[in-house]
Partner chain sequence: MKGVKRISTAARLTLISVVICGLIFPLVMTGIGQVALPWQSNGSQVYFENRSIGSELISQNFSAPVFFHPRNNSASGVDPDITLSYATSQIPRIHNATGISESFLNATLQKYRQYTLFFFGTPYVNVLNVNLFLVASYPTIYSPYVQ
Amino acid sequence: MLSLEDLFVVALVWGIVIILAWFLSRYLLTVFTGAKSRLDRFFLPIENFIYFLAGVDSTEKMGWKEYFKALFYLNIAQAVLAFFILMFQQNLPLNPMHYPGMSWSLAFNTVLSFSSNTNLQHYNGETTLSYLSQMSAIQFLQFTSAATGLAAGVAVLRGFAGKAKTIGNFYFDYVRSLTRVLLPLTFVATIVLIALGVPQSLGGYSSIPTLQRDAYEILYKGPIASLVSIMQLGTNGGGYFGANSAYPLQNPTQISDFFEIGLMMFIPTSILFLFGRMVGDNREGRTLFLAAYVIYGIDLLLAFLPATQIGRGMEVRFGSTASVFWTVTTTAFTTGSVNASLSAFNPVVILTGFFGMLIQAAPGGKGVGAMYLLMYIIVTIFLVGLMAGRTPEYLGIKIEGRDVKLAVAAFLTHPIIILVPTVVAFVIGAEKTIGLTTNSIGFTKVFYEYTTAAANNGSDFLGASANTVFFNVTTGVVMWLGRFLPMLFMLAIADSVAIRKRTPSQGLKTGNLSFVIILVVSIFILTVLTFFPFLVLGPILQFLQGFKTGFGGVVLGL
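Form predicted in complex with its partner chain: structure of the chain on its own:
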């Protein structure tokens, strides 16, 4: 059960982050509307120099096809560069450990993973990657994929808000995401993390004789703090270490743990408020915020239900509260970093993780989480419109057949790219090649793998054990489809509603509490119904089997 201590900690972290996110949303509004700001004197010359070097016009209005092409081409170019860095790191500088290059399939998986903001890792960074790869492939893609997600999310919000009559310009959004949002925030976060004990060094990995005679340890000193700060702020989640944020050098204390939880929540939460500011009616942002946080809160309550003991797979310094809080948050925000081994948790905690990733909007990753909320709103308004027999409307815009079709296409992308490869993996027996058994536990792990890939989350059970050509290639493709297809569909809707006529709303009011409830219920019905049979075969069956063997008492905290 949720204890008072758990409640206190969650309330404290939520309170601080939500207040700061509210202020950040005010800043983001000036950043993305291009309103005059005192910071222009510092940032504008830098940004104009970048536009000049890249040869782009940041003021040109883009249609959805143009916006998407600019975004997609850039992501391909970045993935190609990172691919070559990873494959040929042995011939490049900053490799004091002389690690060899990655195999093609692992490098393929890794670049698709990091460029899609997923950060699924089929390798252990500390024993695989050179310093240059950690910085110029991994951290680089963590920054650029975060900027891409932020840009696409803001463009969709801008279209729906309608004030600008356009979805904007990709280069403007991308460059400003980096210069005015991600780099300054990451700069501060890196310094805080170093102060809390996360290393930032290029001094090489040394073997040190420890206190007891004839005992040694390898001290992995590297550019860790700068990577951890962008991986959390950018809801990337891919760690410097294979053990991710369970590894003490990536997350040394409880304070760093709660700080990192706050970092993952910060930007996605502020984007929800940003929407209200863009529309010019804070109630509309409040609807997104409440819907997302109600679902996130339900997940947390469920996850705290079983009594979790400090046991195998959990770090003592975090205890059970911080481990459960982290695991729910990392899936709710689709970050994917972990601070404990997922095998340590009760199936109920894993189930709430599935909810977070299947919904992707509770609150979801930065930018794209809000985008998915708008997708759910369109589908919900359409359903409610059908039931009430009225023309569906949102923010005074008539929702047309094309909008609904595109929103449903975005929604259906997810089940298709999760369920089809999961089934294929079992049909061809791929689970056996990585040492899994065909039972509820094995099923949970493979189903989780494709869910985390499609949701661009990145937390996983399999880790380096899934470094096979089959899993590398299939999850790689799933990650890119899960990333770019919904973006394409949602940009298309946003572009057409941006210029559509708006009339004062006749229909359903969306800025009030009753709509929040309708939205939450409809999100649960839509996603849970879609995935229910698979959840039953995985974590639910595992839970019930636990009951049979007397595990049930522990599960219910009896």
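With the form predicted in complex with its partner chain in hand, show me what the form predicted on its own looks like.
Here we give the lone chain, stripped of any partners or molecules.
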């Protein structure tokens, strides 16, 4: 049962994040509109030098095709570079533990995972990766994938705002995402994490004698604080350790736990407010914020119901409230980090995690979550227009048939790339190769694996046990399709509406509470209708089976 003290902690984290995100949105408006700033003196020479080295023009206006090509090709190049680092890390410096290179399928999965901002890990980092790999492959891709998502999201918002008559320039958005947003914020977050007890070292692992004679415990340490800061701020989720933030050195105390939760909420929340500032009407940003946080709040309430509290086997280092709060948040913001084993949770808590990943806009990852919300708004306005017999409009723009088709294509990408490989995995018996059965528990774990891959979330049940060629390749492909296809469709819509004539809105008012309710209901209906049969076969069936056996607190994996 959620106590008043627990409720106060959740409300405090929410309140601090929302207030700071509101102020950050003002700064982001300056960053991405190119408005003059006192920081230009420091950042402009650095950025201009980067443009010079790359041989790109940051002032050129790009159409959606040019924007997407630049985005996609750069991510391919970054993934290839990281692939070779992981494959040949045994021949590279900063490998005091002398770890061998990854297999081709694991390296393939890892680079597609981290370059797509998913951070699904089929390996345990502390026993697999050298310091160089952790920094130049893993942390490098965490920065670049976060910048890619932020740039794409801002481009879509810019197109819908319509003031610039363009979606912008990818290189401008990407470089500024790195230099003016991610690097400064992660630097501050890293200092705070070090102060809270998270290690930052390149000195190699240590052996510590235990109370047993001739017995030693290996103390895994390394550049952990810097990785944790970008993994949470960039909604990446991939940890230094296989146990992620359930491991004491990555998340030492209750204070660090709530600080890391706040980090993953920070930038995605600010993007919702940024939209209102870019449009010039804070009510529109408020609509995105309320819709996202209402869904997020419903998930939290469902997870905190007494009947859904965690059963036996729960990791109690942070307690049930902090662990449930983290799990719902990490799936709602598509971060994917964990502070407790997913197998210890009641199926209803896992169900709320599914909702966050299937919706992807509650509030979703930085940039991409707001992009998905705009996709849902287009579909909702179209459906309401059909029922009312009016031409759908949004922000004074007439929504055309092409817009709706592209939005539906973006929406349908998700179920296709989740459901098809899930079915294929069971048809060929891939679950048996990693020790799973075809009961509701096994189905939930495989279904969750492809859901977390498609949603670019990365939290999963399988971990290193999924290090097989089949799961490495299929989840890798799903992660990139789930990342770049929706971006492609939404950039095309944004580019089209950016130059479209705008008139005073005469259709459905989208800046009021009534539309927020309509939008939330529409999102839930679309998600439930699409995925309900699969959810019934997984967490819902397991929860019902738990009651049938007389134990309502059944947990996954027991």
